[in-house]
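What follows is one chain in C-alpha cells, specifically the form predicted alone.
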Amino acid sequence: MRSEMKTNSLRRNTVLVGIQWGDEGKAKIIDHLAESADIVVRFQGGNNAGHTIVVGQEKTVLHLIPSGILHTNTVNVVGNGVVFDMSVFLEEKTKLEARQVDVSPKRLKVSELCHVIFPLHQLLDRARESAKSKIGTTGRGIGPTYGDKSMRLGLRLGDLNRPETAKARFLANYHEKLLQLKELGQTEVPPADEMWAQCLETFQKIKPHLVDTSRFLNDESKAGKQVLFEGAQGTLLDIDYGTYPYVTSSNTSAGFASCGTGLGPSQLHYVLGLTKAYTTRVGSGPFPTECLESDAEVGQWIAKKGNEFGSTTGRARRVGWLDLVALRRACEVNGVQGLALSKLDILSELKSIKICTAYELDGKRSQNFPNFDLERVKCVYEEIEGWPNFHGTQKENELPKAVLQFIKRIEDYTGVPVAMISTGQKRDEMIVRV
C-alpha cells in the first residue's frame, strides 16, 4: 500500500477513519502509514480521543498531537476542525520533548482557527452529564465548545492575538455560562479575570505553533507532498450519522477531513476505513451485537485479552461481535476504498465466532442500518469456525485458513477489499496486502 501511494498520484493523500464506535486502533495504522507521509493532520474532535502507539517496549498515548509525531520525516498539523485545550497540548508537548522528540513549530503546527476549550466548558460538560440523562461524555468540555462554535459564541486561537476584543466576547460568554452552571447546581466557578489571565499566559506558549493551516496544506499538497488525515472517534459516533444522541459532538466521517483542514475535497484521494475484528463501545447508547446473556462470558474474555479500556478515561469498553450491517453503512457514508482490520489475533483460540449479517425489527429482516430504533433490533448471526493463535505474524500465508475465510466474508459483504491486517499491538506486526 505504501509503495502504491508513492507511485500512484490518485492515492497520494489518504484519510484514515474509524468505522465503528471508535477505539479501533487508529494510532497504530497512522504510525505505519506515516513512514511514507510528509504531513499528518488531525481534522476533528479534541482531547476526548486517546491514540496509543507502541514502539518496542515504549507506549505513547496522544490526545491532541497527531500520531505521526514519532516519525522524524513528518510535519504534524492540528486542523481547524479540532477543539483545542491549550493545557493538554502543552502537557503532551512537554512529555514528548523529555523523550527528545522534536515538537518545534517547524514540525508541529496548529490552526489559528481552532476553537478554544475553556474551564467553563469542562464545568458545564460535567454538570450536564450529572444532571441529565447520561450520554457518556469524557467531561473534557468538547460538546459545549462545539456548541459555542455553532452558536457563534466561541473564541478561536487566533482571536487571542486581539486580547481586548476577545476579552469582551469571553466575558459575555462567561456570564451566560455562569447562569447555566448555577441552574445545574455548579456554584464553584473560578473568577472571570483569573480564568482570562491564565488563558492569555498559556496562549503565549501556543502562539509560535499557529499558522493558517488551510494555506499551508494547500501549498504543500500542490508541491506534491503526501498528506495523511487522522480522524478521531468512529463513524457510528458521527454527530449526523451516528447513534444520536449517544454520539460525539463533531463529524467523524471522511468528508469532514476537508472541512476540518481547509484542503479541498478533490485533494482527498483515498479513504481507508479501520475496523476491529469484533466491536466495542464506550459509554451509553444502543449496541446490537453486545455480548450479553449467554455471550457475556466470552465478551469478558475478549475484553480482558484485548485490553479494552479507554486510553483517555480508563473506562471499560463494552464488547460485542462484528456487526457487518453497521460496517457496510459506515463504508458507504465514508466512501471507503480499502479496509484496515485490527485485533484479529484477539479472537484466536475461540472455538467459534459470530458475525452479524442482518437485523430483525418488528418481524422484518433487513441488511440496512436504521436511522432510528437501533435499540430494538435483534441480530441475525452467522457462526464461523474459530482459529489458532497467530499473534504477530507479518506474512499472509501464515494466517490460519479460517482467518482468511473471515476476511473474505467481510470483503464480500461490504464490497471493500481488506488492504491492511494488524496482527498485534507492536508497530511491525502488520500485513499489507495492496
Contents of the next structure:
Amino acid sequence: MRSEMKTNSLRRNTVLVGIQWGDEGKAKIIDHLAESADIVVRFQGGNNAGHTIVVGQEKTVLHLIPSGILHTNTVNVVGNGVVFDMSVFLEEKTKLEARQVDVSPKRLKVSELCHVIFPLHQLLDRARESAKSKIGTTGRGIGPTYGDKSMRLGLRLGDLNRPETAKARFLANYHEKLLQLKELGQTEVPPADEMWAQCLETFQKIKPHLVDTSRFLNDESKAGKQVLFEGAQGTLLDIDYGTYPYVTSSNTSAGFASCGTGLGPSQLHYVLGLTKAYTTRVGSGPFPTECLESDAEVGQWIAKKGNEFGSTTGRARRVGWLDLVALRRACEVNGVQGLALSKLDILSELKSIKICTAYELDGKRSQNFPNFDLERVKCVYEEIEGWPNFHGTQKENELPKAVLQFIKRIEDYTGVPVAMISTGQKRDEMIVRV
Ligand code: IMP
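The structure above corresponds to the form predicted alone; please provide the structure of the form predicted in complex with inosinic acid.
All chains and molecules follow, beginning with the one already shown.
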C-alpha cells in the first residue's frame, strides 16, 4: 500500500511551496523530487531566492536556475511569472558549466514572457530602501520590475528580439526612473545608451534559451511528462496573503504556479507545503513567535546551529518558534495536501520546545490568522519535551518518540499529513512517508 501511494504521488504534477517566510529548504526537497520528475519549473520571484543544494561534499547555491538542474533526467524551465536578471542567469550557467552540468538550451528553457530586471530596477530598489520603505528587500530590483509589469511599462525578454520598438519603450521608462532616482538622491546612473547596448549584448547569450514555455509545458504534459513546480520565498511573503507591506512582489502561493507557467490549474495535482520545525524571517515586518527577551538566547542558539544566514544577501535571519496559526492559514491558502518538514534535527538537544497554537488580540483568543494587527498579537504556546539527536536518519522508526509527537501535533492542528521529513542537509538525509 505504502509503495503504491509513493508511486502515485510521484506520478502527479507536484507544486512545492514554502509556507513560512521563505528559507524553508525548498531546494533540497526539489532536488529529491526531481529524481522522478521530467521537468522542473519556476513560476514566480527572481534572483531574490537563494536555493542551496548539497550533494556529497559539494554545495550549489542557485538564485534563478531551477533546483532540478543537477538531475540529468530533467528539463528545467524558468516560467513567465519569474522576473529575469540576464547577468545572474549567465553567471549561474557558467558556474554550472564549470562543474560539467549540462545547461544547454535543450535542458534549460526560459519563457520569452519573463519581465527583464534592468540595472535601473536594482538602483531604484536600493535607493528606496535607503531613503524610504525599509521593507528590508534583497535589493535585486524585484519590486520595481513587478511594479513596471503591472504598470505596463516593462519589457519582456521576447521584446528584446524587436530592438527598435523595445528601445523606445526602454528610453521612456529610463527617463521616468531617472526622475524617481534623482528624487531619492541617487544621481549616479549609467547613460541610457550604454545600458541599452549592454542589455542587447547580454540578450544575445540568453536568446537560444527562449521559448514559448507554456507551449512547451502543455505539449510535454499531454505527452505524459511529470512536472514539478518550484516555489520561491514563502506564503507569508505573498503579495496578497503575506504580511503586507513586508512581503515580496509576487504571489508565492501554489495557485500562481498555473499563471506563472501557462499550464492550467487542472494540471496542478498535488500541493506539498514545506515548513521548518521552527520559523525564520529575513527583513522587516511582524513576527509573532520571534525569540526575543527570555527566549533571545535560545533563538541565537538555533540560528547558529541552523546556520540561519540568507543565501542571497548573507543577512542574519530572525528566529522564532513554530507558529501553527500561521501554518494552518498557509495550508488553506495553498490547498496544501501534504507537508514536508525540515530542520527538525536542529532543535535536538533542547530541553523543551515551544509551539504557538493560538493568538491573543485585545484580550480575545483565536486560532485564526488576522489580516491586520499581527504586530499586536500575543502568542499562546504549548511546550513539549525536547528530543535527542537523530541527524541524518532515513528511517522513521529511528526518530525519537518526542519528534513523532511533535509531527502528530502539526498534523492534528493543520489537518494535513506530513509526507516528508528532512533530517539533514544532504540529499539522502530524508524520510518519505507517502
Ligand atoms: P524582495 O523580494 O527583494 O523585494 O524583498 C521583499 C521581502 O522578501 C524582504 O523582507 C526579503 O528579505 C524577503 N525575501 C525575498 N526573497 C526571499 C527569500 O528567498 N527568502 C526569504 N526572504 C526573502
